[in-house]
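There is one chain below, alone, in structure tokens, taken in the form predicted alone.
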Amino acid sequence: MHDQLRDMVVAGTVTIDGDAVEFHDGETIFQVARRHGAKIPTLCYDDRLEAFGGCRMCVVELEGSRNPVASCTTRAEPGMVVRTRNEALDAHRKTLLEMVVSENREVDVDPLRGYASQELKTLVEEYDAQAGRFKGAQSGTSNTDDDNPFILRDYDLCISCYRCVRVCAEQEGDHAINIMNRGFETQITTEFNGRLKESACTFCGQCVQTCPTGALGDRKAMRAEEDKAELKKTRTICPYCGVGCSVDLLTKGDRLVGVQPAMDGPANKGALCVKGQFAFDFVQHEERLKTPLLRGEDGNLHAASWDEALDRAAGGFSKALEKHGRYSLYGVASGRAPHEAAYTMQKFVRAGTGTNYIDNCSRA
């Protein structure tokens, strides 16, 4: 976003909370104010999506306008005078939050549910919104019958921000989920209200990571909710293909419990495929080999040292080259191995045998 703005022509200035701020053609009040450092709350906004203006948390006072306006959908115009916070706006936002939390089963959800799952909780604490003030009918019914292994559909926590529906359509192009009914009957659903694995869903996890309440949750990561160890994030690169998606590994102690996409990743901008998002069980699988195995004269595999294993492998390569020539060897690197291992593998084949017979099982 900032790189794009540097190449754009300044369209004018607006006054944000008393300060004159330059803006570029097409920018909204929300974008200008945030770039200036003003903190405007929102629940339905995602940088990657078309502005929706559904939650009304981002309303601001615009001089000359009879009513507050949604800053995320109002384009900046020269001479605008905007106030992002005052007593009336704070009261408005607090009331909206109390309407939301009065309907939801709970607000305090585990961060393991998803990248944005703490947004509602953070705003409720900031505005000291009280649950129960507007207690009454509820919308959204959790789909507990959906037996897919990846995504929890806990719609008792849904606030109808539609970020999940929009990210599925606008970012992924899958249109796997949509909205049915209106009012308190509103429900996020698949076609014919079926299960996710029977829909067009590719299990990319985008809907999970944009949900601001945890209504959609990462089922695999949530298995570690009872583990009280500190949750840590470590930035790295997904090894599964050549795109180079940035990811944050979620760990508790020495256990990898989940993966989240990096929203600022230069290659993926918050997107991941099903493998990058959920295929990490092999890292600490109970059947994963922890020591080299060599086949003995009895025909069985026996534990060996690394030196013994490497000597056996080197001897086998040497015999094949001597007997059949360099074109008798072909290397295939694993998509589960780190990029450094893939590089070493291709270097070994190209420099060691003098051929380009090297491939990788991953595909972008």
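Computed from a predicted structure; not experimentally measured. We call the rigid core whatever largest set of C-alpha positions still superposes within 1.5 Å between the two forms. Positions refer to the first chain, counted from 1. What changes on going to the form predicted in complex with its partner chain:
Superposition on the rigid core between the two forms places the CA atom of residue 325 2 Å or more away from its counterpart.
In a rigid-core overlay of the protein, residue 355 has its C-alpha displaced by at least 2 Å between the two forms. The smaller of the two rigid parts, set against the larger, turns by 11° between the two forms.
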The other form holds:
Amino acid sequence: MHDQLRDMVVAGTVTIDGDAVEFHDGETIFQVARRHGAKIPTLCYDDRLEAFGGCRMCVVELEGSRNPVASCTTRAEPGMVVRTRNEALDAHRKTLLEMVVSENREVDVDPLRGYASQELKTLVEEYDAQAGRFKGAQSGTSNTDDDNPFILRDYDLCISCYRCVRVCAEQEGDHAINIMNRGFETQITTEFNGRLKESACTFCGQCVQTCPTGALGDRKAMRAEEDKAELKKTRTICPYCGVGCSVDLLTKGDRLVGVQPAMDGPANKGALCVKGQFAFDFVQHEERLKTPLLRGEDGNLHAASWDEALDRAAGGFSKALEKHGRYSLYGVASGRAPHEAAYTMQKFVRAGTGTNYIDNCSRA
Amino acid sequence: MTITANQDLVATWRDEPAPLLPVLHAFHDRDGYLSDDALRAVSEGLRIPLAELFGTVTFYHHFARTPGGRDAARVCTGNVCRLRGACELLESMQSDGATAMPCAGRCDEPIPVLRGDQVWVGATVDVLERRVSPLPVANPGGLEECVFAAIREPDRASLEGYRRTGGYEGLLRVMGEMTPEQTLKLVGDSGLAGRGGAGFPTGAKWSAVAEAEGHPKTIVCNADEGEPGCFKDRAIMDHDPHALLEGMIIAAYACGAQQGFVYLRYEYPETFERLEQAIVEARAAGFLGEDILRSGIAFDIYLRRGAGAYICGEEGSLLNSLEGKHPFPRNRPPYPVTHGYDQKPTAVNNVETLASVGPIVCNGADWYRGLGCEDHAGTKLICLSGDVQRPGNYEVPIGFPLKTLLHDWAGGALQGRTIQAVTMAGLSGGFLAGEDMDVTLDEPSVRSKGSFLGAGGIIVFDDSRNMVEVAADAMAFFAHESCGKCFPCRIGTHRIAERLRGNGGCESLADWRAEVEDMGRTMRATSACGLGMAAPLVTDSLLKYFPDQVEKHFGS
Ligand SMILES: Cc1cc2nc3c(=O)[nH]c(=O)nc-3n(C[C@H](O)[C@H](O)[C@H](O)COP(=O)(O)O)c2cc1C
Ligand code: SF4
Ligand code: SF4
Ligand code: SF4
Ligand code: FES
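For comparison with the form predicted alone, produce the structure of the form predicted in complex with its partner chain.
Expanding to the full complex; the earlier chain stays at the top.
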């Protein structure tokens, strides 16, 4: 979106914090200001979604307007004079944060819960919002008995930003979750307020990753909450299919503990499917083979050395090729294998047999 | 019910304009609640994802989701009815499954009780009766009226009676002698401004719709009248429904619109029947349909019934509701005049605004302007209720002194009492008290006191009332009706209500005040729509006029 806009014709100039800034047709004040380097806080905003205007954290002062305006939903117009930060705005933002904090059980959640889970906490610290003001009833009821292995629905921490609902509808197209009731009673729900398993949910995990409070948690990653080792992220490509979604593998020590979609992944922009998102347990599965196995005369499999195994395989391939020709061999690489292994396998087939009889099980 | 029967029911509405609400009502009426199967059939038939439909249905408080829910009694526990024992009435009916509902728009009568399609009124169970809503009394000041000028004519509600007493003359004149441009100019020159709350000049609104690109254009009559203490639109629709239709048809002619909707609140079932009948009559007489009065112009009106949600009176929320979407307000700009129903140009107007149009056309712009006091143009209906001798609807010239209305027209306070405070704009304008009650009924005057006139609801509280309790009830209403879209209002209305009911966990009055004021300031400045912006006026004015009562409340 951003790069496209940059190439478009300039539609006018606005003044942001005293500087004249050009803007493009359709850009919002928020987009122009951010491009200009202003840091406007948001909670209901997700770059990939239609601006919603719910959290009101992004309000800015607009000359000629009695009240501040939500910068995320207000289009830039020629001549606008905007201030993104001043004492009054800071006070409103702080009050809003204190109000939001007051409706939740806690703010400080483990980053393993999801990609955006630290957003609220970060803003609370930045604006020095005080916990303990505006005491009162908690909103949202956790749905922890939703016994699926992937998504924790801890709505005690929900701040009703509806990013989950909107990402499910606008990005995933599943419309599995929605908003029940209204006002302080609003609650994220599935059809008839049932479990995700019985809903239209495909467990893509996008709602989890856009939730700014950790109210939706990645249950698989959260298994490693007690592991005190440092959390590291490594950018790679999901091997499961041909789309090529960018992911960050989460590791603690030498353990793969979770997967997060890359918001800037050119093919996926933060989206994943259930496999890319959650299906990584095989990597460290205890039943995973640790040595090659060879079938013996007795018909059973026996542990063997790599040399023995490779000799046996090479022998088998050679025999087949000799007897039936090079088109008798067809390779299918596994989507669960690392990219390097897949590459080596196609090299083996192409260079070794001189055919293109090579494929991958994840040819989506 | 068989699956086929459900599908057939959906099919009767599927191809009608704005089908979701009527199809849900059809199931609600047939089954007495909205079953899972009904929602599945609607979801499939109208192609609305089931979770979304479920969420939307739960937004409206009158849609019942359990058998028998539709016909269980709802007792009005609005601010005015509470003064008359509504809580006791509710308690006496609770064993029969009665529940509370917010102000049901009959504040000029004993407590209304809604049972399915019927409104009953009465102070206690044994005297509940069904009756026609009150006709406005003759103007106590003998002043010339616009909207109510002919409403008391016998049989005015029927097409025949309406025509006999000058009805549809305005439309005939417009279509016979005037161009749409001339009509726009006339309405603009009259100074008519929105009577639904925001006061936007009607001529300018219509001109914007006429100029906007996109077809079909739509006229929406906002008959949601959800503001507590407001019951003027009901009086017009019950006793003069054709005046509303005539206004809409003139609007359609001026704006070039092809379709119209009346969005009527759920709590007015008898009014629904009256309007439905009026529309049928108007269609049969050629005032509506494919070829209005053989002019070649097509315009028709569809009646849609809400399902219990004050926010659906906010125009963006109303349009979303009509379109079958989750009824959150829309972000503005763009405005409905360019991006309204179905994202096409739309004029949303209040009932009173539209009902003023026929008389304005007949009598001229200058006549209408001249009805107001001094520089003010036109008249305003005021709904007066609460602790006053003669509650009811009064048509006053804009700029009329509030005190004259209260004391000379409505008889003043009840025996032995004095008036302590009044609300403005129903509840949305908060309170006026003391010398500030010396306002005149026009926006500049009322706004100079930090409030606003809005839709014209005025609730009177005498010196026997605890104003903190009154404020708590008012804030509880806003909390109940907050849509939940934006943070300041969703949380703020609830937190302030908690603070008005008790101390909200605050340790000192100073903390209490600081919390209430901080939230109020942020709600006013940052809320996404008028509900959240206006709600803190209740506490602002409470603190301004009744600091001693607040202190006493906190102390106890
Ligand atoms: C919370 C809220 C509730 C409203 N309820 C109503 C209503 O019940 N009836 C109405 O006519 N206008 C209502 N309005 C005002 C409408 O948004 C809109 O301004 C009006 O219908 C326009 O018509 P008018 O210009 O003829 O007044 C409400 C506004 C807000 C913010
Ligand atoms: S996991 Fe994906 S499909 Fe399921 S609710 Fe979340 S966003 Fe929707
Ligand atoms: S669950 Fe998370 S993303 Fe969804 S509304 Fe609540 S806070 Fe927002
Ligand atoms: S101010 Fe209240 S009613 Fe209006 S959008 Fe916000 S939450 Fe909804
Ligand atoms: S980011 Fe603008 S309102 Fe939330």
